[in-house]
Amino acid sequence: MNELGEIPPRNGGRKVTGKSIIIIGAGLAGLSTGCYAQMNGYNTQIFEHHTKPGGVATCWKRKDYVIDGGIHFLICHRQGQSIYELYRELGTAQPNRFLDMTTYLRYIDETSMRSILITQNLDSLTKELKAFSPTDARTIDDFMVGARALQGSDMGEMGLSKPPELMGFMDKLGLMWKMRRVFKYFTGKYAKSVADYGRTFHDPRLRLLIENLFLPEVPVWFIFMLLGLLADGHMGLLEGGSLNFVLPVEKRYEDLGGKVTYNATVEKILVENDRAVGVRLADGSEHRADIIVSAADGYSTIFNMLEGRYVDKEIEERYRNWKLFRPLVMVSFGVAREFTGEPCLNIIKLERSFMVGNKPIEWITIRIFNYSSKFAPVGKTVIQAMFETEWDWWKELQKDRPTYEAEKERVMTEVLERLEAHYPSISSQVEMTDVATPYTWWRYTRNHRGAFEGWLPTPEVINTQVKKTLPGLANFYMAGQWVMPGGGVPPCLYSGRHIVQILCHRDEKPFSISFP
């Protein structure tokens, strides 16, 4: 068996069709795997732990309010990019589902009482940044040149359209040629973390702003990409929320003949003679297939479902040393109030922090769902606050349910007090509250340590190719954010496509795509 999971053919090398595949998890990666597998003649069944599809890309209802716990924005939601074609192949590219995002976020520093809007007008943004910190004008120009350079780039063509496992020398040469115009912006100082690059700014307030445009650990080119997409009009919001993006993919999968079983937790992957042959569910039932694909949590898959039997030093070190997305607390409010004209995404540097567990909370992110009528009754709005927190502390706390619930209530009160400073009288207008902790994420998705997007996309990690197979185990593959470092919607969807491209290559048949 090689790294493609290939095994010596027993049929003289003849093409094989109609193989069966069990897919673990009905998140974006699992549904994508199922769709492309069905398009290419494989018979698939998905087993999902939760009662609905989407994984972390989901919504739920409290009273008359819809809470979106997933996708904050979508890239390449308009025609003209190969990622849009990916959405179209999966049946979720309906134009009426997407709304253009012209403002990325508003950054607010309570300590200096300054704020700035990050908009798609890069010339205006350059002036705003220079007004924020005139002494950093030269570095700001350097930064914005990178953002402008990535305008017009096709993000899906930058190494995502074909699985790395199938890329030969000419493929890599072709990729370099496609990237020739922007290649220098992926190297040198731009390949360093935003935190490292931020040290070139003199003004510490501007440094904090740049670091928090996404995450301080991501490479600088990642921020260039975001700003370039924003300027090109290729960043969008989901009119009906994350689940409204996921459900058409589920329908596409079922229309192609696939089957999803919900409330079906896979506890063990069955292995015979070092070949994956099926799964055992929590109810004790066993199900067999020719190929097993896990689009579930990476740690649970490798160390629980497979009992850590198929690992090497590389895998062990990855799960021991690689940093994860820091888990979140998410506090949502249903408010009898309209927030007309307010940016839908806000990052606030608090003047006065508050403690949660052992960690002082100095930053909160605010999402305001004022761009669609689908989230709340007329004249009302969902407003959501998020902040990074500790996994271990919440995991231990939930063992004492009364204390756990009391802490959620306390956190909600603390957050509401901070919101009151920016939206006076909001406390008296709240009709609904909902608090999700890292344990909530784990309970519904089994994501390792509540890491909602898997590996933190540091410069080292985001450039690492993670194999979709495990050493010594045949007929088994992994899809999703744990094999696509950094996670996010397009990488997860592409990972499912990649698996099927690899299977078609292994089975010596062309990879094909049909459209809804």
Ligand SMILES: Cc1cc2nc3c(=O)[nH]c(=O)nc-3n(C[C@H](O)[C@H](O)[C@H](O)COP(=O)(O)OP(=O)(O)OC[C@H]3O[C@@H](n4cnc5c(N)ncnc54)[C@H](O)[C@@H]3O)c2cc1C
Given for the second form:
Amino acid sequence: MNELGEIPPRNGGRKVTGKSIIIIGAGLAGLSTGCYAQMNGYNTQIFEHHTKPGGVATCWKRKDYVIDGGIHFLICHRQGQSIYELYRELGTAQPNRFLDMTTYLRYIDETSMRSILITQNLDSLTKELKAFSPTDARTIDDFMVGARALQGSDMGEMGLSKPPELMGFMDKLGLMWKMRRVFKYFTGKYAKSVADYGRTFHDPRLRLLIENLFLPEVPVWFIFMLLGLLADGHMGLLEGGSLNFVLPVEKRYEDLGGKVTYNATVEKILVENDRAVGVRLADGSEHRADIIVSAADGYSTIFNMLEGRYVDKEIEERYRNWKLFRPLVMVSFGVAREFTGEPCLNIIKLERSFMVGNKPIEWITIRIFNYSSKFAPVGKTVIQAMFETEWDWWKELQKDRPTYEAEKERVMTEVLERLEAHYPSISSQVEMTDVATPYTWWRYTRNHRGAFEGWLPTPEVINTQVKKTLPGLANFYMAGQWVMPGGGVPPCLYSGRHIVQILCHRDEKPFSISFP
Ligand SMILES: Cc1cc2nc3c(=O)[nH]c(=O)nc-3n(C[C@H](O)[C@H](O)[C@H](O)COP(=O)(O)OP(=O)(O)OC[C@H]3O[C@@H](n4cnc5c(N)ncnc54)[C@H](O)[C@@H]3O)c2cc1C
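Moving on from the form predicted alone, kindly provide the form predicted in complex with the ligand as a structure.
Now the full complex is given, and it begins with the chain already shown.
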């Protein structure tokens, strides 16, 4: 068997159509796999653990409020980027209203009482950064040159539109040619982590700011890419929230003839003679298909559903050593208050930290859902705080439900106190509260150790091509954030497309797409 998951043909090269596929998981990757497979004549069905689609891209209702627990911003939400065409193919561009995100975030340092808006006007952003730290003017110029250089790039064309497994020498050459103008911004000091690059700033406050534009571990070019997209107007907000982005993809899949079964947790992937042949669900029922695709959590797929029988050193090493997205606590409030003019994303360096588990919480991210009427009744708003936390501590705590619930309540009170400093009287306006912990993410989506976006996209990992097959196991593929380091909506959607491109190649038929 080779990297495309194929066994030498026994059919004399005859074209094969109408094969059946079972997909595990109706997150974005699973639904995407299903849509493209249906478009290409495969008969598919999806088994999903939860009661609704979307995985980590989800919303839930509390009282009159809608809580969005997922996607903060959608890149390439407007025409002109190939990623937008991906949204169109999957039927989620047209019914949704994507709103332009003109300010990425506001950074607030409570300790120095400084704040700065990261806006799409890179000239004024440069000025603001220089005013923030005049001694760093030269390094700021260097940083902004990179952001400007990535403007005008088609992100989908930078290695996502064709699966790496099918790329030949000429494709790679073509890719390098397309990237020739910007290539240098992906190498050298820009390929290092933002934390490393940040050491070149004199002012430690500026260093913290730059590190917290996303995560300190990501390569510098990742921030260039975000700022370039922001400046080009290719960063959007979901007017209807994450779930409304997902539901049209589920509809597209069903319109194409696919079927999703919810409340259906796969416990075991059935294997005969080193070929995946089906799945066994938690209710004991068995279902068979020609091909199995897991778009579910990587660890449980490999080590539980397949009992760790198809691993090599590379996989073992990955699951032992690669860093994961640090899990989150997310505290949402429904408040009888408007937040007119406030940026929807805020990063706050707290003056007064608080303890959660063994970790002092020094930073919180605040999301304010003031850009759409879909989240709260008129005159009211959802405001959400989140911070990084420890998996083991919460996992242990949830075994004692009353203590777990009491801790959630305490954390909520701590957060509200911090919000009071920015929004006086907010405590008296709270009508709804909701606290999600890493365990909540695990319970609903099964992501390993609450890592809501999979592998942390460090410079070492982000460019690694993770194989979508497992060694020695035929007719089996993996899609989603555990094979696309760093996760994110476009890579996860593309991963499903890639698998179907590989299947079509394997079955010697052209890959077709259609639009709804
Ligand atoms: C708070 C937050 C903010 C984010 N912000 C952004 C952003 O701004 N921009 C962006 O692009 N991305 C963002 N992301 C990331 C993005 O949403 C994810 O990377 C992507 O949605 C992951 O999709 P997936 O299908 O690979 O995985 P998942 O969403 O995890 O889907 C896997 C599915 O498999 C199911 N499953 C698991 N085990 C089983 C089993 N045994 N049997 C059956 N089903 C099973 C799960 O229930 C789940 O539905 C964010 C994510 C979060 C949580």
